[in-house]
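Listed next as structure tokens is one chain, alone, in the form predicted alone.
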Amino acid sequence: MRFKTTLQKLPKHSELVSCVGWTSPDELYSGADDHLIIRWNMTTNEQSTVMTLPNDCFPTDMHWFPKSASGMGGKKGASEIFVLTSTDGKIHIINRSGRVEKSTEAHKGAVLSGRWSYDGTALVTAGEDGQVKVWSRSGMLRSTLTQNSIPVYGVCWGPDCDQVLFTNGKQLVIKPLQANAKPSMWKAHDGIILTIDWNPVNNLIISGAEDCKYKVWDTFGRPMYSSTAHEYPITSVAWTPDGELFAVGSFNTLRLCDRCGWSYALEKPNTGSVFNLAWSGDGTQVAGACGNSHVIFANIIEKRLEWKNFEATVTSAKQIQVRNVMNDVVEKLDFRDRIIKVALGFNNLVVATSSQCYVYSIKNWNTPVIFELKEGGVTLIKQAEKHFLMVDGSGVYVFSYDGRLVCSPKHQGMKADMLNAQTLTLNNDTVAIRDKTDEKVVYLFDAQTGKAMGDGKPLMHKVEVLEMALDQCGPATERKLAIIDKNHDLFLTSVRIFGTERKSTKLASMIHMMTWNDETNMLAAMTDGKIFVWYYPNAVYVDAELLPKTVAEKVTSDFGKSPQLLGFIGSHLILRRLEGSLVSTTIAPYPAVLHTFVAASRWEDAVRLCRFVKDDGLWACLAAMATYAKDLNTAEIAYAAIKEVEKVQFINNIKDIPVKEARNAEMALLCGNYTDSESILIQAGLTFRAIMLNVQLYNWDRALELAVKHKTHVDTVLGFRQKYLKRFERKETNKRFLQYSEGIEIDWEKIESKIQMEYQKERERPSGNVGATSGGAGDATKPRSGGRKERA
């Protein structure tokens, strides 16, 4: 990826250009020290003078009213105005035809920066007098946020418009708008900070200073990236609207950088210092205000996408080249309009231009599916096997690959323009969207209907969610969502629940990024110096003791400091080094093969594979998979291979149970799901087994409650309770047990005969398709193995 820069042969301004701003992707305004405001039409390549400023007014900054807030502020066409700050201490609100709607005395000395809030309700300005002020939409002073002794060179709004970031010499300050709120401040550079920007989508801050460095920060003031020193001070920085890239300007220097800080491209145009940078609304081009009277335009080209044996490259603003690396066949795809977003995956190439969407199949590049877009500004494309998702300023849309709109999921207060790849995830049956106003909330939608899942309640995490991803394989009922929260803990959560509580389990701590495998439900995650690969994350719900055995670790020291985890394709992990180069590393191919065998219920082949590989991790995966699928024979073999003797014995006991529902309940017990086990038994009418389950677990109150409720085996519960107390030489203190023991006589002969009758009834049930052995696992008096509590 790089910039294709354009400069006019002769500059249209005669003095230093100080500010630029886009009204649309095809129209730019620029202001300079020659007192002219010039309009640039990118379609016709024409320029025209909009207005001439007074002789004592030299512009310093320009910012257009946000289009997303154009319905606010009471005026129709409110997005047609911009604020211009100047050296005479005034802020000027000007419409696009050049008429000054209002001029206000704002600061003593020059006003150095001015920014509209994202919702359009307020304006913040920073001045040479060291003050930061907040103004209403109409230009009335609301408050003075701070008064410093040194000039404030840059100011910008936080994502929620409730706090402001500004410079204070070598320090950065985040000041909430609340009167009593304490500001956060940190030393950011060794020289005066000249320029800053804060992106609302990724919530990251960039700063540039006289120490010739640019740096990336999070909102806690933690450094995410620091560049090496340039030859000259950094005079301008600007995020793309979607927060994936940013541009850096310096003397005769224009740099394109990834959100993590490393540089894609470096251009050395003859511009003098680039004092101001502005991205177009679609994020495809950037304009720079240059010290030598020029305005520089730079388009992003040569963006590369790879999927299996295909490579797609955006060669120009309206052309994509696709190459099949297997046979070196090259296809050139031309488009009518400017390309905005491209996605390649799952046998399809999706291209969004400023007015249309093209869907190409890798089998046929000649006849794409084409449909019109309501809004041109597509900010995100996410793909799944059956459909893809597009985000623009107005909403989220799921389309099939034949161009049909499947659904448009929405939740209350959704801000579509704030969504990114970390806060929105998609697979064949589910769409998950993190709420922007409350980052602990994740909304789950059915991808076919767009309706909220289950009872309509969202997933509530305990801490703010940073990143999330849905698994891509397996049946919809077993769908899992992986979450990284603000504490950098990795959680696995079940998506589709049926009348039960949603299970969320912590897998690991200090995780920075994660990704699911594209072919199987393996999960890879990056921590400091290591990559963890969970071969079967679902093991945490089957037998949590097996989970550590199913995790593989890889040390990342070979890939330099702080590499990024980008993808997990087949048995390859795709990493990006700190300087931006791509590398890959591999894991063993056997877990993927095992997943394939289990998905096809080829249990004998799965056992044969594990015997061939002779790896405990693989056996542990098979044990968990077989237990989940209730394949007892395979589970027994796998548990035996990893020397889990108690569980082998427990599975043998389960095999002897005559009733299918009772076997399922015992399997749920093996997985640690005590409540599920009890509910299975009660629904099947096996009340006695449900009572004895609670007796085994010493859950005496629940056992008595069931016995009383169903009017059966109250004496059995009281008898086992007496044996339990006698064994530990204790007296009864439970009031309920004392109450019922007064009127009931404990006769062990009667109890034994009742128990035998219950087992006889089970043997005679029509569902008893496994032969029962007398005194087997169904015998309540026989001790239970498998690591569970010993029967009373």
Given for the second form:
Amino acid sequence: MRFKTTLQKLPKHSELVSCVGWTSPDELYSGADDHLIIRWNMTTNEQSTVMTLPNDCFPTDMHWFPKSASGMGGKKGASEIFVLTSTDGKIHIINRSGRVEKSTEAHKGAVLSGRWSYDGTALVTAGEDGQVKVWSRSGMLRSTLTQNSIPVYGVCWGPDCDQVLFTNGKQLVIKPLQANAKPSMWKAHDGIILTIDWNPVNNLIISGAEDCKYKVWDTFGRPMYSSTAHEYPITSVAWTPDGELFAVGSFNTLRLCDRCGWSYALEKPNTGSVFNLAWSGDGTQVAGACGNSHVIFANIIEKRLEWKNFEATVTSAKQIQVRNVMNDVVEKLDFRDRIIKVALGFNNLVVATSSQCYVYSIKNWNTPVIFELKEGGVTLIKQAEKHFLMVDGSGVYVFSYDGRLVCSPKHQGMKADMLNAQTLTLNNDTVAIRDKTDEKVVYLFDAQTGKAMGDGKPLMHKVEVLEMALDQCGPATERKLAIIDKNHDLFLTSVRIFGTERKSTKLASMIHMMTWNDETNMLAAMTDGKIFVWYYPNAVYVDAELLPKTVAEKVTSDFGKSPQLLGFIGSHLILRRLEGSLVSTTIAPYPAVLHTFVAASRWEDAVRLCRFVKDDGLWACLAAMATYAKDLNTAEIAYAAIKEVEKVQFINNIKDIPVKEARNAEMALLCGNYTDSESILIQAGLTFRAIMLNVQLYNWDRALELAVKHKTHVDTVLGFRQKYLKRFERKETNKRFLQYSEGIEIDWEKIESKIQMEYQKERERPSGNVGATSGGAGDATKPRSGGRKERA
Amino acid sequence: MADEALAKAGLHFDELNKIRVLEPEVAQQTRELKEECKDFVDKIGEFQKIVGTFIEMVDNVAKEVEKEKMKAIGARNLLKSIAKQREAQQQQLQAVITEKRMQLERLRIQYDALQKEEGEQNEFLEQLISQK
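If the one shown is the form predicted alone, what is the structure of the form predicted in complex with the partner chain?
Below is the whole assembly, all chains and molecules, this chain first.
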């Protein structure tokens, strides 16, 4: 990726240009010390003077009112007014035709920076007098936030518009708007900080200073990146709207950097110092205010995407080159308008230009599906196998690959322009969106209808959700959502629930990043110095004891300090090192093969594969898969292979049970879901088994309650209770047992015969005698090792 | 006699016996003087013309010299600044080179990783083949 810069032959301004601002992706305004405000039209390449400022007014900063906050006011999404700060201590609110709507005396000395909040309700300014002031939208002073002894060179809003970041010499300060809240401040640079920016999407801060370095920070003031010293002070920094990249300006220097801080490209245009940088709303081009009275424009080109054997490169603003690595066939795709977003995956290339969307199949590059876009500013494209999702300023849309609008999921208070790849996830049947206002809430939608899933209630996580991802394969009913929360714990949650409670299970802690495999439901996650790969995350619901065995660990020391996990394609893990190079590594291919066998119910092949590989992890996977699919024979073999003797025994017992429901209940027990197990039994009318289940779990109260409720086997429960107490040489203290034991004679012969009768009855049930054997009687009374763990 | 009387009255006769106010000699001299004066004026005029063109030429030369002088000064200054310019250019190129070098390093690392992966896969394939 690099910049392609354009400079006019002769400058349009006659003095130093101090500020620039985009109204739409095709229109830029610039202000300079020659007192002129010039409008630059990018489509016609024409410039016109909008207004002339008074002679004593030298502009310092310009910021257009946020588009999303102006509502329906702006047609085709162009901003209407902007704030201009000047050296005479005034702020001017000016509309697009150049009429000054409001001029206010704001600071003593020059006003150095002015910024609208993202919701458009407030304006913050910083001045040479060291003050930071908050104004209403109409330009009335609301409060003076702070008073410093030195000039404040830069000021920015926080993502939620409830805090403000500003510079204080060599320090950065984050101050909440509440009057008594404590600001957090840290020393950021060795020189005066000249410029800052705070991205609302990724919540990262960049700063540039006179020590000739630029740095990336998180909101706690932890350094994420620090550049080497440049030759000249850093005079401007700016995030792209989506927070993926940022630009850095210095004397004769323009740099394009990744959000992690490493630089993609460096340009040395003849500009003098770049005093101000502004990205267009679609994030494809940046404009710079140059010290030698030029305005520089830089387009991002040569963005590269890879998927399987295809490589797509955006070669210019309106052209993409696709190369098939296998046979070196190169396709050139030309577009009418500027390319804004490109996504490649799942056999399709999706290209959003400023007015249209093109969908190419990798089989046919000549006839794309083309459809018009209502609004040009596509901010995000996400793909799944069957459809893809597009986000623009006004909403979220799911399209099929033949260009049909499938649905447009929406929840209350959704801010589409704030969505990013971490807070939105998609697969073939589900769309999940994290709420912006309450980050604990995740909304789940059916991808076919766009309606909220199930009872319409969103998923509530206990802590704020940082990142989430849906698994990509398997049936929709088993859909799972992986969540990384604020404590960096990784959770697995079921998406579709029917009446039951949502099962959320913690898989691991200290996880920074995770990704699902694209072909099978394997999950990879990144922790300090290690990558974990869960071959079968569902094991946590089947048999949590198996889970640690199904995890592969990979040490990442080969890939430098804290690499990023970008993708998990087939058996390849794609990582990005801290300094920006892409590296990949592989895991064993067997789990993927095992997944395909199991998906096709080819259990014998699966067993053969495991025998061939002789790996405990794989056997454990198979055990969990077989147990989940209720394939008892395979489960038995697999458990035997990993020497889980008690499980093998338990499965053998289950095999002997004549009634199907009872077998299901026992399977649920094996998975540790004794409540499920009990409800299965009660539903099937197997009251006796339900009672015995509770007896064996030493859940005496429940056992007695069931017995009394169904008026059967009260004496059995009491008998077992007595035995139990005797063994521990204790006396009955439970009031209910004392109450019921009065007047009931415990006759073990009678109890035994009653139990035998129950089993006899079970065998005679019409549905139950499939594969039934006579050995079932008495089994349930034996202590079962498999059932023991639930009470431990 | 008569001549004398006439001369007293200021009248004279010349050779052609025409009556004259001036003495013929004087008249002759006057005429000569006049001729000489005319000659002189002509010569002076010519001289002036020659001097004029000369001045013009000198002026032109002066202008030319001035121009060349300025050029020389400019060139001298340019020469002085070119060193600085080169230095700046060199610095810029150096920065670009560093950038490219970093890019190269990134690509090298990627290549190494891919090669390592290829090796692993080949090893794996061989393992599979040998096990059969």
